[in-house]
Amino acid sequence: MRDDAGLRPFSLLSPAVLVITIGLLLPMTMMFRFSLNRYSANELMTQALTLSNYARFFGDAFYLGILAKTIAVALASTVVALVLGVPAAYFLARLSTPRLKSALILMTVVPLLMGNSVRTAGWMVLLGDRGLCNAILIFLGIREEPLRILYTGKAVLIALVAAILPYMIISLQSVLEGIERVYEEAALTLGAHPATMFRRVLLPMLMPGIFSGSLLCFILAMNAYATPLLIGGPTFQMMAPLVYQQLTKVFDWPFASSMAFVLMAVTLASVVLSSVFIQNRYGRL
């Protein structure tokens, strides 16, 4: 009986481990192996063990600039989503009307049921030179000529924030649901300003939701493909569309694999560093 009890956790974990191994670890291993090969115009790639593709990436200011732009856009969109998500999640968590609360949560989740291409097409209609936003500005007399919004970094940031905001709200709202309102009331009763109460009482307890939501949003923004490709246009480049371009247009599989591995490594390093920072910060609280 004891042996069966000891083996039971492994039997429960084995299907998930098998799926992760086949669906994630094996492709990652193959991608890393491809990144060490050499590009060949006739054979796509030739077997080798070289770091020339990584040297090419880190030695070219063009690719480093795109990586820096990707990180900056991901950070900016995550911060904006956090600023917008905290009050929305707080309102949902403290709402006392069950039907209205369920309806608002459903409205928050509905955008996640649409594909990235559908959402991106909607933003193209809104932000285009002849789109709804410009039509309203011209109708109100605020602008005489259409405002250039589409195919800019601002448009990409707006669309990315809209795409990742539901994840942030749901992550924060789930944590706020477990925080009793009595802590807020006690701090306010003792004379704390609402801003002080939020910073000293609510924020430390909300940090797990902020951490998980921010990580999820940052990872999604770092690896975004449809939004920067369609909203940013050909002049605004980020890492994921560039990797796809190297695969489908240049057919440089080794270099594309190295770029994908760099993108994954930078994302993973950011997650690990932020985890260490949050753990150290929790130790000082």
Given for the second form:
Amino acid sequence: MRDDAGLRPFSLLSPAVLVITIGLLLPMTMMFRFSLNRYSANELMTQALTLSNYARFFGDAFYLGILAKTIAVALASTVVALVLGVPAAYFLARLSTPRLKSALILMTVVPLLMGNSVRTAGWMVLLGDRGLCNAILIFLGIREEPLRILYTGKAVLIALVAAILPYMIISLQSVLEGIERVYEEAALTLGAHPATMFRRVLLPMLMPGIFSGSLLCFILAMNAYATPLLIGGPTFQMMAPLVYQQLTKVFDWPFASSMAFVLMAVTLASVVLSSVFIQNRYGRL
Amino acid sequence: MAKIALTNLEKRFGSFVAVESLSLDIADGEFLALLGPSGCGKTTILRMISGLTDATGGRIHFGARDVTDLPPYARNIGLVFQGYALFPHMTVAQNVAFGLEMRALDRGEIGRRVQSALETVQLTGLAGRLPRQLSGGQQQRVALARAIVIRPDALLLDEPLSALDAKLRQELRQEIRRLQRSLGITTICVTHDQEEALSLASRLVVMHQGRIEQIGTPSDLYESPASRFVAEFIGKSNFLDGHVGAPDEFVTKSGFLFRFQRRSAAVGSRAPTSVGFRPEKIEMGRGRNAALANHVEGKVDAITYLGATTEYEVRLPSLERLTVHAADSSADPIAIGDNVTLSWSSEATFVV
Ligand SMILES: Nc1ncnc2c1ncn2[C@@H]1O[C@H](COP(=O)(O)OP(=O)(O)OP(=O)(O)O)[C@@H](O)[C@H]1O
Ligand SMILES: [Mg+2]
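The form predicted alone done, now the form predicted in complex with its partner chain:
Once more the chain from above appears, this time first in line as the rest of the complex follows.
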């Protein structure tokens, strides 16, 4: 007799496995194959097995610069989202009125219900040279000339943080809900100031939420498309719009594929490295 | 270690009064038990003493120090929570060391005190384990060690043994008592287990709906309960309704006359309405024991074997029922339907 009477976990997984195989692995294999081809202006690409596209990417300071900028912006926005998200999530999780709590959680996720581009357009209205912020600054006489906010790294960072913050807050809040208040109280009665209590007790217990939230946000930020395209404009470029541009404007499919692959590999490597680091530091999550 | 004084302590949640004008002095080194039914405000009192809940009125003093407005981390108390609340990401030793680290002691001193606290609760071998790798009783000991290692002014225990099985509970009860005696820590233990309260504490406080019903030694409360509530809460009692006739005589509605010696001061000016006596103070036999003051006759209705004693339900001619606890006399066993005479002394009789 089998000792596990229920469904075997694998049988539950199989539909997901099917979808992933068809929807993800297949296109990815194709893309990887494309990235080894050679670009041809006449016939899109010629069959080949060459690493020249990768060599071109890593040999050109322009592309490397954009990759570095992408990583930096993704890291920075994740860190800012974490710093903003922890107090917000804590407030949400410890709220004792259930109605207010549901309302606030709904408000947190409402931005996700709107399209990314709609939200980004909103930021453009706000941050543009003739946008709301500048109108106010000029009206108040704080500035004569409009302040350049749109099409800068700062603007991209602000908009990206706004885009990923809901994911961070929800990840943290769900873990905090499971941490009973009594642990905080135990630390306080043992003589810990609230700040020490937070660092020594809450933070380590919150680690799984911090990890999953940061991972999610970092991946989203690395691959962000609409935000850097519309807010970064031509002056502040990131990887995802760059890939798209190669694909649809230059029609260099092999090069676009290789860049997409680099972006994916770098994201994956960061994720794996950070998991290993965190597991070594804080034990199994 | 210090004397704890609560003066007119009060806690309201909105319009609901959880604790009402409570005044209580706990002597230095005393072991006090707070006893009462669920929801009577026991946890609320401990939380106010520890500073986790703000009192809405009254003062709290540890010795000469007024701590009413101090945050919990400035009070120096050892609180053992109902569910222990051990930090799950820290080992046993780290849990115990936490309070010492908050006091910025040097490493050597922390190590020595953790070691000796773990010895006190007999857990030296488990210092490196995580809380989830411990049994319930072991977790309880860690919680205790964590609370006493900081040498608190007061040790507060909130139903420390309620999650454990009967045998372990008894064992740990002895251990807590021994520990408290040897360290001389002023201790308040909340429980709704009367046996626990009677065996642990030198003084008991019985609470009812946010107020103190009676304070006294275990035998005070048992022998002269101040109210029917206390008498029913601590041990079992027989009650018959009626009124006081002569100064030491109670007349029941059914017409019996019982002599009593115990009349609780707490009854005050109110006229007592019931007479009470404990089931195990009653002598039951075929004839009356003339040495005792009170007697009734009745018929045995039901017999329940309880091990050490046997419980008899006796129906009086007036149809009132009394409970008697007696050792089963195997020479002349009493059976259901037998006519018996119950006798008990006036000292064992109280009016409430
Ligand atoms: N935060 C709160 N808000 C409103 N009412 C509360 C709150 N905390 C406790 N109460 C009420 O105060 C009363 C006393 O609660 P408390 O927790 O002190 O009871 P307890 O004597 O410890 O009971 P138990 O034996 O069940 O632990 C209860 O009626 C409870 O409903
Ligand atoms: Mg309680």
